[in-house]
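Single chain ahead, written as structure tokens, the form predicted on its own.
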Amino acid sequence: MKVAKFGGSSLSNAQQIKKVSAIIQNDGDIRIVVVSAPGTRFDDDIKVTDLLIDLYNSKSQGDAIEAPLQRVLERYQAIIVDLDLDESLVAKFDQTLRTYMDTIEDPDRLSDALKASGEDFNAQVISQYLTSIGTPARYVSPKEAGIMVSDEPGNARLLPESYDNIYKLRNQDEVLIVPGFFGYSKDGDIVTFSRGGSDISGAILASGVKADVYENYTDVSYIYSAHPGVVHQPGPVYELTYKEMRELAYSGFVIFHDEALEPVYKHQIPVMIRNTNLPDIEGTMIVAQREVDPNKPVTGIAGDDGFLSVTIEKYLLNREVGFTRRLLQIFEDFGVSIEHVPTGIDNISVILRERQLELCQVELDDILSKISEVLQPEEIIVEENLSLIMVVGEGMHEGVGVLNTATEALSQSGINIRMINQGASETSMAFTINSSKEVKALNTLYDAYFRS
């Protein structure tokens, strides 16, 4: 039994939806399908989710809503006409959006309800189209599916009791079409996952029904050992572990939402990355364990920018009991999550994403003042415009000289390493560098580990 999730690029227009429908028809093992909102059809096109955000902005700012509303409806009108479906669906969608805007007063709840409509409407369209071409399909809302989530608009978390409800979907006669990206709170409100959350929905459903495979369809056939937009013709990765995928997704691989691995990881459900446009290719398989080739210790390299570091210098810092705890408590008190904490004898650094400060509406100077007051350091050093380069591979703990290969290659390319951090499992190494050197660093490391 398979659960299949199709991304926005796979469902951007009627022609793509026909390709998706053919995949479903030709594979009787696909019993549950999770869909995203229509993505972009061409360069400079706008995703439906972004059109819905524009609609929300117009409504919340008191601007006219008719123009942004019609842009949303026109996207579905074009799809519905091209699929030869009943155009009354457009009127239904129109009424739904207007009802949300007329009845939901809380801004966060209205934002979530409007954003979720992209996936919700697409699931209704696809279920009707499949039925019209002879494959019985049924639209199932996340509420009916039993996807109950925490009441955190824009950042929902699945409630554990959902899994008992979801398992009931396992033995159904029709193909079930479920919109991704959102669930329902216990009070019955629509609450969305973080952006890209359709991956999370697919993984939740695959885990909930205990599927044999979770297939994630997108517009590429493989996960590659580096980003093809940064490194020229990187090699495909045919198999990697959940740990490796998590590390790569965290550090810039946007092909798979980094939170989406948790549900399938719990039940050890394999994930297959596949290409909607080339469905015969068996792409990258993500598994719990794999055989490691000691001659190929590195699986992939990824980089992400937008980091800053705060380094605290204090003589005999290592003798001061509770220093690290008190430092981290300060960030927690401000609601700011941190990424890495490299340490030395007389210094400790905290690396965080700059956008964390914006999300928490916190000024960095306020945090620094609190650190000075509580910890009384000799010096606080702040470095901004940093990138984090991750070298990932299950074989690194068996390989010899893996770290040396990286540091030597970066040194020869004139790239200064600000910090190095390696986890205890030796599945990854993180190098902090200036963001202006990120592309050069990724190519340098790729050459060192793969082309050589």
Second form
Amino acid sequence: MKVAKFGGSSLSNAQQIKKVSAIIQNDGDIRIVVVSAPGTRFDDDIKVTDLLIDLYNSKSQGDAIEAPLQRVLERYQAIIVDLDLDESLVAKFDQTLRTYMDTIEDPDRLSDALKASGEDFNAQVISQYLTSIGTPARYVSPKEAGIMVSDEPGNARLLPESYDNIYKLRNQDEVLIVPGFFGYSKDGDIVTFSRGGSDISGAILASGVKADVYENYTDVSYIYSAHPGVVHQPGPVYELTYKEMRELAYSGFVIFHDEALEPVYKHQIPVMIRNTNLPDIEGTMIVAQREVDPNKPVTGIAGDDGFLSVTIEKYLLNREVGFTRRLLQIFEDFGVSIEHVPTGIDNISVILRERQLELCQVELDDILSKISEVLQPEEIIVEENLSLIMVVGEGMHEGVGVLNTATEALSQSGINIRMINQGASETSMAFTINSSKEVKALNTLYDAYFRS
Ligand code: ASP
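Structure of the form predicted together with aspartic acid, please, following the form predicted on its own?
Entire complex below, previous chain first.
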């Protein structure tokens, strides 16, 4: 039994919905389908979720709502007409949006209810269409499915008791069509996950019904061993582990929402990345364990910018009991989350994402003053514009010279490595470099590991 999730690009118009429906019709194992809101149809087009956010902004600022409301409805109208469905659905959607705007006073709740409508309406359209072409399908709202979430608007988390409810969705006669991206709080309010959260819904449902596989349909056939926008024609990855996926997602591989990995990892449900436009291709499998080819220690390379480091120098730092704790406590007191803490004998660095400071509305200078006051270091060095380059592979801990290959290649390309970090599990190495060299570093490493 499979749970399949189709993203916004797979459902952007009637033609795409027909492709998706054919995939469902041709594969009797797909019993539960999770859908996104219609995505973009062409460059410069706007996703329905973003149109709904515009509608919310107009309403909350007291601007006219008619034009943004019509823009949302027009998208569904076009789809419904092209699929030959009953146009009364559009009037129903119109009514739903107006009712939300008239009755929900809390701004965060209204925002979530409007945003969730994108997937909610699409699920209703798709279930009607499938039924009309002879594949009995039923729309199941997240409330009926029992997807209970924390009451954190725009950033919901699943409540674990949901799994018992979801299990009951197994073995139904019809194909069940569930809108992604939201669940219900204990008080019965709609609460959305973070953006891109339909992946999370799919992963939750696949885990809850104990599916044999979770198929995640998008517009690419594979996860590639590097970002195709940065490295020329990188090779596909046929199989990778949850751990490898997590490490790659951390550093900017955005094929799959990283929070979606957690439920499938916990319940050991294999994930398959598939392409709606090329459904015959068996895409990348994400699994708990895989066989490692000793000649290919590295699975993928990724990079992300926007990091900064704060390095503290103090002679005999290693002799001061509790130094690291006091340093980290300062960041904690400011509410700032940190990423890595590489250490030397007489120095220690803290690497964080620059956006953390904005997010927490904290001035870096305030943190530095506190560090001076509490730890009395000899020197504090701040480096901005840093990128983190991750080299990821389950085979790395078996391989000898994997690190050497990277350092040699980077040095030959004249790239200065500011820091190296390797976790104990040895499935990844992280290099901190200046962001101006990120693209060059990724290409250099790709050549060294994959083209040599
Ligand atoms: N429609 C939502 C978004 O654009 C969720 C999703 O597509 O996964 O973020």
